[in-house]
Every structure is written in C-alpha cells, then in structure tokens.
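A lone chain, given as structure tokens: the form predicted on its own.
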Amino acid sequence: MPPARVGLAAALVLVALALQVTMLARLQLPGATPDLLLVTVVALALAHGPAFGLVTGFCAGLASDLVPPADHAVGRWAFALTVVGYLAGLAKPEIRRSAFVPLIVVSLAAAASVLLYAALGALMGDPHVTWLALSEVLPTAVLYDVVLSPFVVPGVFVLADRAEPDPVLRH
C-alpha cells in the first residue's frame, strides 16, 4: 500500500476517533449516536476498495475498542468494522453510477455494524444486548449515519484523490 494512502487513512481515523469520543458521544440524542468512525471507514473503503476497507476497518475498530470509555470486550468493534469495511469496499466500482450509492452503502454499513456488534455481544453474554435495545438503536444509528455521510464521504473522496489520484476514476 502506498505511504500516502496509509498516512491519510491513519490521520482520518485518528481525527474521526477523537471527534467520536470527545464530541459525538456526549450528544444527548435519542437512540444511538452518529458514528463518524464508521462513516470514515466506509468512505475510505469506497475510495480504495475492499482490501483497504478491511485493513482500515480492523485498525479503526481495534482503536475504538481500546480507547476509553470503551466498556465492551476488545475485538467487537474491530470485527464489525472489518466486515463492514470489506463489504463497503466491494461497492467501489458502483460509486461512479450515482451520488446515492454512498448513501445506500452507509445505510447498509450502519445497519450491519449494529447487528454484528449486537450479535457478538449476545454470543458473549452481554446483558445490555436485548431486542428492545436493538430496536431502539438500529433505526437511529442508520438515520444519524446517513445524515452524517454527505458531510464526510465527499471530503474523504477529495482527500483520497489528492493524496493518490485514482486513474480509473479520472476517465
């Protein structure tokens, strides 16, 4: 992987994680919290493909698992964001077709990440994972992430193109 791509991804993930923990987690919104880290991973996966999305998702998820105030088993977010990053990266060829493709991918990724995180929690016996909690968190998580994505995804695409222009997207 080119150093410019890795450096940009690391910087974006660190900024997203810092904003997630210091600002977004403190918002008193009903249901879930907007997940800037997830939207950033999805945007990087859409910009660079599934392999890059997989690695970025794992690193971002592991960082999220380790940064306080994490109150869950290490690896839950890492697994969820790894799967989501890979699957989002598979949609890279489709982003040229419509401006709505990133919104659809973000909505599917938000739903998948919540469901994967909850499923892992249920397997590990997490008492906070209930159908009621999932039914309250899932719709708002998807909604907040879709609302956040028009502000994040285009900016990540611009930065990714400046750091390393994609010859396929140029034509």
The other form holds:
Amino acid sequence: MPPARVGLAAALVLVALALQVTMLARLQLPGATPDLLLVTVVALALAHGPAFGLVTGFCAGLASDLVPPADHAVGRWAFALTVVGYLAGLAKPEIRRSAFVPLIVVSLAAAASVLLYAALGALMGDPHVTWLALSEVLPTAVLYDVVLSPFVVPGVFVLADRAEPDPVLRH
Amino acid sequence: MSRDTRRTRLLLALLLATSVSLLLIDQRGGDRSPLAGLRSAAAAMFGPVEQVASAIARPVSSAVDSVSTLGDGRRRAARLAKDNQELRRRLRTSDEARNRAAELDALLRISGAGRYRVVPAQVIAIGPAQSFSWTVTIDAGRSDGVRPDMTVLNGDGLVGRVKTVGPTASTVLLAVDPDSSVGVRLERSMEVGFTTGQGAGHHGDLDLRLLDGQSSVERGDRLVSFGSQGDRPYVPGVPVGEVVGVRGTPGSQTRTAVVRPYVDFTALDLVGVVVEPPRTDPRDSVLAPRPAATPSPGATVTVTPTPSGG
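Could I have the structure of this protein in the form predicted together with its partner chain, to go alongside the form predicted on its own above?
Let's see the whole complex now, leading with the same chain.
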C-alpha cells in the first residue's frame, strides 16, 4: 500500500475520532452520536476499495475500542467496522454512477455497524443492549451519518485524489 | 483479479478472527482484563490529544447553535455580520466564564458541606451513544492523585465513579450506566437500597430497589449515597436524586421506585474526584435545605457528633 495513502488514512481516522468524542458527543443530540469515524472509514473504503477499506475499518474500530472513555470489550467496534469497511469498498466501482451512491452506502453502513456492535454485545450478555436502546440509537445513527456524509465524503475524495491521483474520484 | 479478491477475503477473515479473539480475551473490559495495559497505554497517548481537541472544540460546539448566515453577499453587510458575530462570541465567552465560576462555587460548597477532599477536573470527552455505555473522560489522572474506584461528583450531586486511570486522564462510569449500582439511603430514615442506571431511553432516570419490602417510599423522597465499604467506590452522604415514581408492589421482596438524579448527565462539564473521604459520615448535611420548612411539633432532633475512626 502506498505510504501517502496510509498516512492520509491514519491522519483522517485520528482527527475524526478526536472530533467525535470531544465535539460531536458534546452536542448531546437525541439518540445516537453523529459517527464521523464511520463516515470517514466508508469514504476511504469507497476511494480505495475493499482491501484498504477493511484494514482501515479494523484500525479505526480498534482505536475506537481503546481510546478513552471506551469501556466495552476490545474488538467490538473493530469487528463491526472491518465488515463495514470491506462491504463499502465493494461499492467503489459504483461511485461514478450517481452522487447518491455514497449516501446510500453510508446509510447502510451506519445501520450495519450499529447492529453488528449491538449483536456482539448481546451475544456476550452485555446488559446495555436492549431493544429500547437499539430502537432509539439505530434510526438516529442512520439519519445523522447521512447528514454528515455530504460534508465528509467529497472532502476525503479530494484529499485521496491529491495524495494519489485517481480519475474515479474526480467528478 | 480473482487472486486479488481471494487475498482480500483472506485478510478479511484474518482481521475478523483477530477481533473475535480480542473480544474473548477482554470479555467485559475492566481493570482485571489482560488488555487493561493496552487500554491505559491508549489513555496515555490519546488523553492529551483529547485535552487539546476539547479545548478547541468547546467554543466551536457552543457556537453551533448561533451560526448565522452572512447577509446577501454584499461586502459591507458581510463585514457587519462578522463584527456582530465576533461581539456575540465575546459575550458568550464571558457567559461561559460566569457559568464555570458558578459550577466551581457549587463544587466547593458540596465538598465543604461533606468534608470531601476533591480534585477538580474537566470533562474532555464523551462516549458515543452507539457504544451504549455511559462513560466520560476527565482531564485528571494518576499524577493528580486519581485512582480507580474513587467517587466523582459535581455541584449537584453524584456523577459516578472512576473506572480506568491514565497518567493525565481517566474514564468515569456515570451513575446512569446500567453497570453502575450505587448504595443509597433515604433522607432522614434508615431505609437503604441501591440504584442502577437504566441506560438509553429512560430520560436518564435511575431504578431504585429498597432492601426492605415493607419500607415506605414516596414521591419527593431524597436519596444520598450510603457509602461503600472502605469508601470505595462511593463515599457516604453525596446527594443522588429524588424519587419521582413508585412502582406499586407492596409486600414483595424488594420495593422499586424511579429516581430522577440531581445531576444532568447530558451537560456535564466541571466535576470533582473525591481523593479523600470524609472522616465521619456527613449524613444528610450535604442535601440542600428543604424549601418548605414546616416544623412538626414535638419532634426534637438531637445531633451528637459520633466520630467513628475510619
């Protein structure tokens, strides 16, 4: 993997994670927290394909599992975001088709990540995961992440194209 | 192409297997996990990053509500609007300073009333709601004397307890988390029980279970922390909340009620970590005085200080 690509992804993931816990969580919107990290992972996966998407997802998820104030079992977000990064990367050939493709991918990814994370918790008997909590978090997570993506995805595409020119990322 | 796909799938399987093994090793997290070292290393590295990011993000997130558009594009209007915004920002900043002074005052009052020795700290990061747990990061750590299982409070009452400690930052498990279980006592009675967080979807209310099924509990009853053995994780006397509803199961093994906490967990900012518990139980003295004071005739209360060497 080219170093420019890896460096850019690492920087974006760290910035997204820091902004997420310090700023977006502080907004205290009803339901979920806007998941800047997820949208960044999806954008990087769309830009570089499934292999890069799943590695980015794994690293971002692991960081999210370890960075304070995380308190759940390490590996939960890593698992969820690896799957999401891989699947989002599979959609890379479709991004030229329409401007709505990233939005659709982000909304599916948001739902999938929350469900996978909750399912892993439920399997391990986590008392936090209840139908009520899930019903409150899931729809708002999809909504907020879709709203975030027009601000994030094009920016990530521009940066990725600048680090490593790729005509697919230019409109 | 197909070889590339096969390699990608192999990588996918490998990383998923790694995630699952981490999960199995770490199980429910906490300090006894073999991965606790990894967690505190992450806290050591990322704590300072959060501190800086939080300092930058604080004014930004408080400005989000008042973002205004810049007129119709004419330069003059734009400049005036900009001036206006700058003035508003300054006003807000002084508001913010005043708020923080008030929070600090309240914290001083509560720690003075309960004789708690408190290290003040700032909430710098909040766990995303998607993680389903209620935790925050504060900017005080081992170097400030913070240790795991210390009580965290603010000017309104009990916030939670310290879970993991890094060099300059620690993670606090809030009292609304379903993993939190706080021993409590009803004001002016010996009824004891414990509160548990209900998690998302309950307006941040707590569940109260009283140990004695015959005990009487009413709306408006106030609760203070009972104090854990050795004052860890909860010191006695910290106001917890007020009963807002009783679930009617009289005569059952335990009585349950709904408690509205005094602390607003969605607007946490300045908190204090109790680094030294009070020498004697402060009883109900930390609770704010009741507004409607109707003296009941005949009831004489004599308070005798009984120091219990602790």
